[in-house]
Amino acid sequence: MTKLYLKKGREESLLRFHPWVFSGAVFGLEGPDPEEGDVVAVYSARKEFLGWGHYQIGSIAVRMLSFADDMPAGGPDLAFWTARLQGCLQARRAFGLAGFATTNCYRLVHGEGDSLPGLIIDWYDGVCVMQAHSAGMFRARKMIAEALQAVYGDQLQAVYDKSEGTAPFKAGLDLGDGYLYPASAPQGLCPRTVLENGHRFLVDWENGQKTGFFLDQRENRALVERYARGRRVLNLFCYTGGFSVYALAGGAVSVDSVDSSGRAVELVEKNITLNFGADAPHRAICADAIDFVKDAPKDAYDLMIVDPPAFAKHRGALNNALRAYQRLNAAAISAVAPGGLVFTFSCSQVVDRETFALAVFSAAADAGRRVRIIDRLNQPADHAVNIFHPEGAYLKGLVLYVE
């Protein structure tokens, strides 16, 4: 196996169990040129070994898998896959997501906030998403799908790799998506119900953006479903309408779904029938949000909700991005009835909580109305953010009461 060296002195952050490895803080390399994906050994300037994870080609040089002298001969085996996913299983058990009648999909793996680098896993009642975002995660897929099977056991369907839109593209990588279990795909499984807090939503990870459902806002649409009561409600970004169920199922007396893609506006009608029959007092339009919202009728809406995707994907779009934040939250803010609330979101991970709450502050300022902080909202248990890794908090929000 390949060894890497770090720089002198630049191994203090995988002292405290950070698990990347930037290509600035790499000396060299001793053994044969690593490949895109291949398993190498960390060590410091002074040899001392750090630990061992995937390798790749980028700013990130590696994604750290392990900070112990552990990894079997040949590299992560099945036991090794299966340990890691069991463990991961076990902790969604602790959070109370795993084997509950009322919520049957959850985010089994998150990336580093599971210790599994460049891996998203999503369980669907018995359908296992998974999405690499790494080449060594990729390679792995297989024998990680062997895994799922051995720790599910008979409550798993299927494992759909998902991959072909997040894994680096590299000549030789077979991208595309598919089923890895069973060997031939299998049919009338997607689009699938599952329940989440006894609500129920159609899924389809095949078509769907991301896994199929966005299932780290859980926590914030039961928030929405207790202020729901009485209030006209705009579910701006809607996607397929997770909001918007919680939404009604809480007694607002009218809501609104709002997206620009046709297919997901059909989701939505789809998943308010799956609830509450063809007579819920509900329009899915199909329109560009923040058009929508800024030729909103003002005070015709008592609660809304303003979750965009993300603005930004690299640093370089920072400021544009800020920018993006200040106006939409403007015309929510400006647009929303007296004694209403607005809760908005950024998913951008190169946002932090800080850069955002100012965004909404300027357009709070923008709008000339008085505003109020009344919640602050994170990602849920399922989307752990590791300790050592506070890059994981991606997801922030906030509750604003407008008088």
Ligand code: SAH
Given for the second form:
Amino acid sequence: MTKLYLKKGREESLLRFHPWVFSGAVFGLEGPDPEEGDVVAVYSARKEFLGWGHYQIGSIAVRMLSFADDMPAGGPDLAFWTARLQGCLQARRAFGLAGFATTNCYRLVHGEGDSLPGLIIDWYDGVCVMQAHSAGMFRARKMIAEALQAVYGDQLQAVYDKSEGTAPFKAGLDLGDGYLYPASAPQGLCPRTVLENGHRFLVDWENGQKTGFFLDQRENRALVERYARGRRVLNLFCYTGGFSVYALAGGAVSVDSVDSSGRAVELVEKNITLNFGADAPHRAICADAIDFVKDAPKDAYDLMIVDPPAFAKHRGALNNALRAYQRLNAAAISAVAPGGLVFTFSCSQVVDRETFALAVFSAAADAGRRVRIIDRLNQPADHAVNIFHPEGAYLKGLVLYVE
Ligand code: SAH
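What would the structure be for the form predicted together with S-adenosyl-L-homocysteine, rather than the form predicted alone?
Full assembly next; the chain just shown is listed first.
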């Protein structure tokens, strides 16, 4: 196996279990030239063994799979993947997510948070949807699908690979979304109705965004349910209506759901009907959320949810993103009725919690309203942050009380 040597002093972060080797830290390679996705062994300049992981050309040269000398001869095998996935499932059971009747969807693998950098797997009541973000995980996808069968047994009905949009390379690899299990594409499986905190949601992993559903807002939706009673709710960037369903369940007098994706808006309608029948006090609106809230009559809503897509996908976009968060939040804070609540989120990894709070602070000042922060929100346990990889904390939110 190829050995990768680090420059002098560059082993510090690996000794603290940070899962990435940046290309700038690499001194050189010894052995056959690795292909993207091959496993390499990583050594310090003093030739101390540090661990092993997936090699890739790019700013992250190695994504570490282990900091121990435990690589199976011939590379990670079925037993390796099975043991790792079993560990992830055991953690979800410990978090009170797997094996419960009222919630049957959760994130099984959250990349670095689960010490499996580059791999996302979401569980939708018997269907696993996988997204590889690295060459190594993409090349391992068939073995990972086999390992899922070993872990879940009869409970597993299908494994769908949705890496086409996430795998960071195209050349020479047979990208194309589809079922890894069973051998022929199952009929009538997608979309599928799952349960989250007892609420029903249709999940369409084949055509939807990401893996089909935003599982990371589960806890925050439950908080909206607690606050919704008697309020007129506006759910901006609603996607398939997660927050809208919880708001109605919590006793909202009306809910308006806004998204610019026509397909998402169709699914919101279906999800509302699925839970509350056709006469629920709900409107699904296909529109630009920013224009909608700017034009909204003042005082028409007592609770707003503002959950936009990541405005900054990389550091270079940070300043523009912060201005966009400020404008959007200023519009929401201006429009909400006196005594109203704004649940506002950012899922941009490069915008940290304090920077986001500053953007919202500026927004409140622009709106000229008195605002209290009454809660600070997070990503849930199945999207856990590896303590050695704080960059994994991406979702943050504030609940604002606006006088
Ligand atoms: N709150 C959702 C997830 C939001 S994801 C949930 O709980 O499931 C972000 C959503 O914003 C996507 O559905 C995307 O279609 C939508 N979107 C992106 N840009 C938009 C815009 N300018 N106006 C309205 N919706 C937008």
